[in-house]
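As a starting point, one isolated chain is supplied in structure tokens, in the form predicted on its own.
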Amino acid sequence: MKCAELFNIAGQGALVTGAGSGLGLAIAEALAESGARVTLLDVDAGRIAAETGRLEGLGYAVRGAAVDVSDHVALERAFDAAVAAHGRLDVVFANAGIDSGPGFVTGWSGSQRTRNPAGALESYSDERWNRVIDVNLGGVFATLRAAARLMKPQRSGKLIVTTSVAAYQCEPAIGSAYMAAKAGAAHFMRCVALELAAFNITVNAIAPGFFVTNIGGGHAKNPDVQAAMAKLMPMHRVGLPDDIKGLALFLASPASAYLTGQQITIDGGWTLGMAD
């Protein structure tokens, strides 16, 4: 294969789940513009109509559908849906994903962070644990076994999950249950990469960092806000969503053909450590 069609997707089925806005949107917007034929589902009816209204404007062929991830009878007529109005189904992104609230500290206070007791362990309810890992995590399961499902007949596919850093790496400021759902979902990515293997489907992980989206109630939007964690990166600037599109395409495409298994971090370095 020449190396300008190692990129080339134009004319596969995709699906992109969490594409109402931010990362989703992104990926779903790199994946049409490529020439590839997308399905957006997000859980916000009215976000997910506008913006898929938006990019059919443009001329990218394009659906969309509001559809909750941790409703899996709903998510599996999606893929049936996607699969009836564009033939097949080639690539799918597992992102959707939700915030698990506050973590036990806010922020700084001079040199020290500021315990949070709404965060702490043992306020956390029943609720608030189990809703972000049926999203999260539930999400992804179901999400990848609806794909399975289409993509073995064909013996080909790409799979691909955003996790997170925080799959890795704790952080006081979230939720412990986002952290645990996205730890569980990277290790689910590679038990399903290996398991798929041998139909020639791939499975990896995009890790995101500090990225301008709406995770958070919208938080990382403060400039105030993006200023003081653009000062903690080695880049000095955070992450836009326009920054994934690259990643996205890159695993989406047959460049990616011999990577499965694998979690690829993109946070402007900020896990290598304070530079400057």
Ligand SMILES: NC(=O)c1ccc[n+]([C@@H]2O[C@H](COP(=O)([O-])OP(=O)(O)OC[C@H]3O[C@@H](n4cnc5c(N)ncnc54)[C@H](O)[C@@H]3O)[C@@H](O)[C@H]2O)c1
Second form
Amino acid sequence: MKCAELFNIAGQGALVTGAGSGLGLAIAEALAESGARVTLLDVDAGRIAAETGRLEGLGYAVRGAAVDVSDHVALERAFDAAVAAHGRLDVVFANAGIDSGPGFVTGWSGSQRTRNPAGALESYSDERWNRVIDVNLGGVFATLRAAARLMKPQRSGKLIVTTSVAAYQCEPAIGSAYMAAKAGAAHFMRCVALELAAFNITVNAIAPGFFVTNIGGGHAKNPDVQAAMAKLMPMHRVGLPDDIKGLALFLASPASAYLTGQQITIDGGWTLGMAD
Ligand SMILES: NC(=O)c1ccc[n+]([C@@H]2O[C@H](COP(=O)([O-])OP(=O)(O)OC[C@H]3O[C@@H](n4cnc5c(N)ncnc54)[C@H](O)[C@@H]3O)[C@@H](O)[C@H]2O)c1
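Switch from the form predicted on its own to the form predicted together with the ligand and give that structure.
Shown next: the complete complex, the earlier chain at its head.
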């Protein structure tokens, strides 16, 4: 294949969960800008309608639907509707995710920390644990299962899961269900990659570090939080949604045809350690 073709996804059918905001929206934009026909799914009906309308206004082939990834029946229907509308399904991003409330300390790595009783293990409610697992792990399961049903017969496909550096590094300022769900999603991704490799379906994960999005009530949009986090980053800045686009396109395109079962960290060097 010529290099010019490696990143060509024009005309392909794509679906992104959690596409109404943040990283999922940036991923959907990257795919649409590259000529794919994109279905945007999100639990937030208002947001998905507004963003889909905005992208349509820019001339992109997009459609949106309000779906909660923890509603597995509705999700299956949304996949069928995506294929009916766009004629094919080549690329799926299992990206939807929620934060898990406070962890057992306040403050981030390197900053002043104090114990936070509200985030202590004995304070963790069943409801909070179950919702984080249902969305961040169960949602990935349901999304990859729905994709496999449609992609196996065509013997091709690209599946990409948004995990987190929290999949392999404990962050005590974040509730521990988040770490458990993301680690589970990362290893589930590897198992599915092994199972689907013979069907020419690749399965990989993007593990973001700290990105400015609406997760956790949008606390990352606070300039003081950004300045404090930027000090911890070897690249001296936090991640912006646009920073995810190149990696998303790489994993969605023929350029990554022989890459499967891999979790790629994108974090400005955060998990390498402290620099200056
Ligand atoms: N922002 C970060 O620093 C960061 C770091 C690591 C991993 N992540 C992961 O990136 C993914 C995207 O998060 P983001 O930071 O862009 O947050 P965000 O809140 O800006 O976007 C997440 C979107 O997912 C949607 N969503 C939430 N629950 C849903 C559900 N049950 N069904 C369907 N849609 C649902 C939300 O409505 C929202 O539009 C998540 O999986 C998150 O865990 C984010």
